[in-house]
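First, one chain by itself in structure tokens, the form predicted on its own.
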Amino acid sequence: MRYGVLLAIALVATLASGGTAAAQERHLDGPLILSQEGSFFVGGDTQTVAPDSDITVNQMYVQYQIPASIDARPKPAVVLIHGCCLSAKSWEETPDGRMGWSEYFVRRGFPTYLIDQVTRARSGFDPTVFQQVRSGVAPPDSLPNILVIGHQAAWTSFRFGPTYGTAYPDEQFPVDYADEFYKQMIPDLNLMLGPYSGPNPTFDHLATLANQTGGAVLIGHSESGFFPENAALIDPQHIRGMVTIEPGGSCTTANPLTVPLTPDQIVKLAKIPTLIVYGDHLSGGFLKSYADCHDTYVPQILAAGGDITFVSLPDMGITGNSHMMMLDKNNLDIADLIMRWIDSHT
């Protein structure tokens, strides 16, 4: 049961419903009715960059939608955390114009929060080092690396196909709209602040956001796959569940570096229900990530008495899912799986 058998049965039933019945079950018909929507920032530090010149850095942008109707059993808020070289856009409409997870979670009754990681998109970044290099105060080698992924690397790394321009026969990603997806990819300045070299302020902000929502399920993907756990290590009090989707690197404290968790950290994380999800056609670093999470992390959490579910979609008979499963053709089926887990575990 812990490894997804019941989830597989439930998902097969959902897939079998098909057609209009499935649309009605999912609340896809009709207008999207909200009780509230908006945006705000979490955190932020004041930094003096020159006499009489202070700036705010390390703030995290959040946008949210609250559904108008609340079930008799209220659903927890969900926080969707994007991966490398992307922004909150990856949770919105798919490249081919279908409904994304952000709207779908709202339609299913979940207060939904999207964040831009610190140093990304609307959260901005600390420009101080760039200005210091330009003015000659700092040497050029003090500039951080900026992560960018080209079209060719994205195609194979995100598992649209085995070679650039060639799709897997059962590929779920809408490859005809890959050019629209590439527009979502933006420079990633995470190397300025961690998780590679030190504490990432996004971790603390996620814990704070969970508190502000009154309790939330954190859903991380790829670069941010283990961000829910890293946030819980700071403050687990208001984190009601953690969903880790294909974490970059492994299930470790300094994702994606391989830094083993301590026994005390395992005990802390075992107190929060956890779901780990992997798609199809794994290769390279994702095979290592899969092995670490499945063979090391899951047994550690189970031994500490935790509630953890590991789901391999192809092992459940769901084939062809790419690394960007929230944008795949069956993206709502995968969201259903996650929502069923939330309903039964949090």
Second form
Protein chains: 2
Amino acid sequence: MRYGVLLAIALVATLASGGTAAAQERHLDGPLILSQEGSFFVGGDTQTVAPDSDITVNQMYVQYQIPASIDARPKPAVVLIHGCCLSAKSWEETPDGRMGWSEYFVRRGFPTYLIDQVTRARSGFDPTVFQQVRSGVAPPDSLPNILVIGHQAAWTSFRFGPTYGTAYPDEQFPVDYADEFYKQMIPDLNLMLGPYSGPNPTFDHLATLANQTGGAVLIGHSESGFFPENAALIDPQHIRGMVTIEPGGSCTTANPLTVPLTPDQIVKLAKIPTLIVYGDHLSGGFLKSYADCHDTYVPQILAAGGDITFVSLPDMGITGNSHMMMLDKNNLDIADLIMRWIDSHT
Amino acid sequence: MRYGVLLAIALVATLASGGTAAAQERHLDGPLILSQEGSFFVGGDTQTVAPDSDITVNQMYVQYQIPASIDARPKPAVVLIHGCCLSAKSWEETPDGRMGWSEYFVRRGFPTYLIDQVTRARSGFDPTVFQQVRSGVAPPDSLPNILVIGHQAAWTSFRFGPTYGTAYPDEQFPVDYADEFYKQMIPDLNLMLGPYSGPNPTFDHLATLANQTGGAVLIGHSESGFFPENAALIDPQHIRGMVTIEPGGSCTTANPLTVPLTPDQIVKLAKIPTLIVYGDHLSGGFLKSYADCHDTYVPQILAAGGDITFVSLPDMGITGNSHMMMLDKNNLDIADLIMRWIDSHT
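Cool, the form predicted on its own is there; where's the form predicted in complex with a further copy of the same chain?
The next block holds the full complex; its first chain is the one shown before.
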């Protein structure tokens, strides 16, 4: 098992050597040329909240850009899925004003879809329980536990540095702009969606979106790190690849989050090429998640004949990457690595 | 006074005659070519919610696209400000898949900025009071009154038709896609911001954003219809024009919402060119808002020497427009009218 993983690392190391490509080769220069852009929703349920008053809940907002073709070989669509206490903003311009992954994927020829998770940002949330508690119809403890990450916790758990205000010597996150980053951390209502008791509607919507795009690579991060796999367990048909970046939970449980993956689920997941990526300075929950994915999930998928690549960036000599690697100073190098994996594995 | 208003109507009627321009002239054909795109935040306050735990609140998310120049004469930036229970999604692709105003303004050469109001969508909201109520530290009635519009109320108050499910014969809203529209209606937490007791932070952020863009035309709609004016009362210096589309509140009170505009405020507002636009089939609150703007505010601004244009679309022969005119079937015609006003008045 260990051999398979190491082989995969070596392969990606070779693929990543083009990270020094000139700006021109990366299509960073010149205008951004789109054949199409827009936004729409996937899913949504009608809920009656009062006589003659219905609202829509559980819809997922999607924003997309389709590049004018730059490559003879068409690229698959990519769907970028943000993490806890964040929105699709995470994939856009970085806190220090550099290009984010959303624009870079488009510039490199990928039809690119950003989503706001159900209950977050432009997807909205179901206000019913809040109104019921306010009016005394429901008890206060029926309010959801709103997930929030404070500045101090983000600094250490997202590995900007060992203690709040101090950066790691080789830190890649633009720590001078941490205050700008904190502005994209917003309340997370995912615990309204019953993740411990049943599937989050975002999973189903991601499978539907993959279908609507004509086949997509799903890229999840942190809270959503294992969302591509959860979508594939519902409908794998249009998911051409799964990229799991530092899953905040685990690689060994799906939804409900407390139930281990079954052998049948492993067989299903092994049919889709998978890339797992971890950055540097891992600690706490992410160290546990790393071990879980590396030592248990990867061998399970390999044993089922799957194509799975496990990348530890520091093991490849790429050091100092934070949990928010899509915003790090070398963010485009990491994107290059993912794009090369997509080109050769999907 | 009435003469001044009629003159203004006649002027815009002439300007609107180009609404039949070919798709090519409108730059609808061919790729969308951007010199730059990205997103950032304006404002934001640090709030300590627990020992060693700070969060950022009151920040405003901004998403922008700068077109590659298509015109010898550079266009001013435009800032599109969504209304109640909506997000910046309102300005994007329509529910039936046509081009929205955000892309159209870019295609016509305007640097275009979309915002999510403070407490909405990607701007996030302050979760503190929700957590306090849940844990029993604060009483249930300290929760904010969350504004929500149901499908039935939206249908009639946004004037898709006289009764739910029935459209006006000349209706411009794409009513067959109303279910898709409802998905962009999300909970509105603006009443957390004390609109009856003090200024909404979005006003200040809009004035700051106008400065950051090097001068901008602010375009408000419905709840935000009078936001351009409220921003100008804080700092008019970089606001090159104000477009007020069917203000949901009033043209005669600023923030706090219960206090009438003072003569000094009228003088300040009269220094910035203003366009007010109303659609068809007005009823209820919008009929009152129309009368308030037309009969009181316009004469006040004219008396102070201001350049103000009041447009009633049906009076110009453009019939059937709903409150959501940026999504109506003739949405680009309405945008053309606004662009011509910008070209000749700012």
